[in-house]
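Next up: just one chain, as structure tokens, the form predicted on its own.
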Amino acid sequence: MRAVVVNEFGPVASHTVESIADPEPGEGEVLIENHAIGINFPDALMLQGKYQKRPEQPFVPGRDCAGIVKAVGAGVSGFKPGDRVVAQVFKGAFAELVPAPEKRCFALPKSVPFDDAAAMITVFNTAWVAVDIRAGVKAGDTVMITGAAGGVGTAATQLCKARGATVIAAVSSDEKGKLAKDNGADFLVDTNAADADTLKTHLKAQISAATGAPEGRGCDVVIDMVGGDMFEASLRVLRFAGKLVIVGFAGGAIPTAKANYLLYNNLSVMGAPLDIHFDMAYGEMARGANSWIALAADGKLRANIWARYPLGEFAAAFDELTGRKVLGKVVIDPRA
């Protein structure tokens, strides 16, 4: 078959596409004939081994993909040959097929296309894990999600439209701001300042208009994907027993928060990662994937696909994630 293979860390453009052996399904896994490769931005930090996880070399990276299951491996009951699945593994997804343990592996209906598919589950499983799991976003709710255009911003987005929030997307350009629309927000606040503190009062000015001026009622619930000054301008657009909801640190920076501050307005601050999810909540995991694919089966969701590249491509694919030029994702198609 055809893959991407990491024969040793580096830049993205010094890996190459090799022709390797096919894999057999191990006990548990599922071997996919793999249609469609969704990219991340952990893509790319596994790739040049700035990942926190370092597989051993050489290895195929790849972490999202979606295809027909072509076999399956001693003691695997939920699925058969011949069944379209989309699957989240560790490794392995930059290839024609993939083995995929049973459990990062959830059927997809035919109305759902395979490069949708996965193109949507990295980030919507993320999205899944902070508003429902750590946020438990309901109708009604308030919710201002930062870096509200990326991937996992515009998902978490639709989930919370979909449960019947009210949601203020904080977007740094008229483009971002359009894409926010599009997938549902409410409405728009500018995150452009000066400075820091600038940020803080700006940014409350918006919220507090948005949400009824001249005080405000503020958010209950801020689902935070830049962190640095964001993620203290976002503490105070809380109201009262309000929570911050940390994804990711797009904005580079890691912040802190004062424990007073969180004490004095009834705050709470939680983090809401992915990969220990699987390995510690499965069962909570396996009901948001079937939650968000049914969303996705019905029409009720979108998987924002901004651009398609064939898999001898996929340096030119990253070039343009990691140069932050798309607004929205970037899929591969492996039989291309």
Ligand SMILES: NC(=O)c1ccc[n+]([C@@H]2O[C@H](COP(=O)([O-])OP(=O)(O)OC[C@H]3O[C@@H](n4cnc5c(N)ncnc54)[C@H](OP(=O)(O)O)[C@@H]3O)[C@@H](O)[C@H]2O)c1
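Predicted model, so just to flag it, every value in this text is computed and none were measured. Numbering follows the first chain given and starts at 1. For clarity, a rigid core is taken as the largest C-alpha set superposing within 1.5 Å between two forms. Compared with the form predicted in complex with the named molecule:
- Shown in the overlay between these two forms, fitted on the rigid core, is a CA shift at residue 271 smaller than 2 Å.
- After superposition on the rigid core, the Cα of residue 55 moves by 2 Å or more between these two forms.
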Contents of the next structure:
Amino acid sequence: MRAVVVNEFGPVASHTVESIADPEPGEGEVLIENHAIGINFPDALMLQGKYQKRPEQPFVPGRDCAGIVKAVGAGVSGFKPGDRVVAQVFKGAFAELVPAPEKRCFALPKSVPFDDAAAMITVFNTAWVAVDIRAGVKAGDTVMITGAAGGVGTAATQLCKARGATVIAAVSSDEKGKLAKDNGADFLVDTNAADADTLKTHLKAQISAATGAPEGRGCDVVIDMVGGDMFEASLRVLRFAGKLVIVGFAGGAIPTAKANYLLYNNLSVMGAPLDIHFDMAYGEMARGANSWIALAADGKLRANIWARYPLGEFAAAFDELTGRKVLGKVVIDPRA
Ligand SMILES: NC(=O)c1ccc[n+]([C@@H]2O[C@H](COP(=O)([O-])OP(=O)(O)OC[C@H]3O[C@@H](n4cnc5c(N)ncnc54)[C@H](OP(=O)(O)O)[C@@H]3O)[C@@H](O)[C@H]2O)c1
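Alright, leaving the form predicted on its own aside, put up the form predicted in complex with the named molecule.
And the full complex, kicking off with our chain again.
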């Protein structure tokens, strides 16, 4: 089969598509004939050896795929050859055939196209962890979402709207703002600022205006994809008992929160790690995945696919993603 292979960690473009032996499904695994791959910011980190967990090399990277079950290994009871599935694996998705643990596969209704499902799985699972499991967003909450026109941002916006929250999308351009609005955002805030201090005052003033000038009520929840200066500015837009949920550091810098600021302002800061939830809270993850898949099957969620690339051009797809150009999601066709 054809697959992207990481022989040695390095820049995304240093890896190539190779012809390697077809994998067999191991015990408890489903072998998927892959029809669509979703790419995510963490995949870019994984290819470069910058992800927190690093598989032994050589390996096939990639976490999101959707396709048809080709074979099942011993002990698999939930799937059979011919079933449509979407899967989120730790590695192996950038290939024509993907061996996936049964627990990482979910039945996919016919009404959800493979490329939509592959584009949605990591970002909606992450949004489920951040919005529902960690923040517990409920009707009437005001939620600011940073990186709101990205993959997790658009998914989190849709889940917050489905819970009845007001969403304020923090974005860096008008076209990203339009996508955030198309996904249900009620208000937009502009994140362009010359330095960290200007960002703090600029963001606070905009949130004040959005949530009720002149004093401004502030946000109940911030879901932060960006980190760095954005994280620090985001702490300042929270109201009494506000929660900041850390999803990632797309901006590249890992920030620090001052404990006295959290104490004086009665704030909570919490992480929303996706993978560990599969290990520690599988029931909740399966419930979340099946709930967004059902909403997608009813046409109630958007996949926001912005571009499609053939497998051989995966590096160009990542250039768009890490270059901050993508509006929504990019998918790769493993068969093209
Ligand atoms: N917690 C988890 O388990 C988990 C799971 C999946 C992803 N993540 C993390 O969540 C974050 C978002 O992932 P994603 O897949 O949604 O990414 P994405 O689609 O690339 O979106 C990231 C957004 O962040 C903003 N951004 C700000 N500075 C940036 C920079 N220097 N480079 C790139 N983007 C920048 C961009 O919006 P603006 O241009 O509007 O600022 C962009 O739309 C990443 O840090 C990722 O590693 C975490």
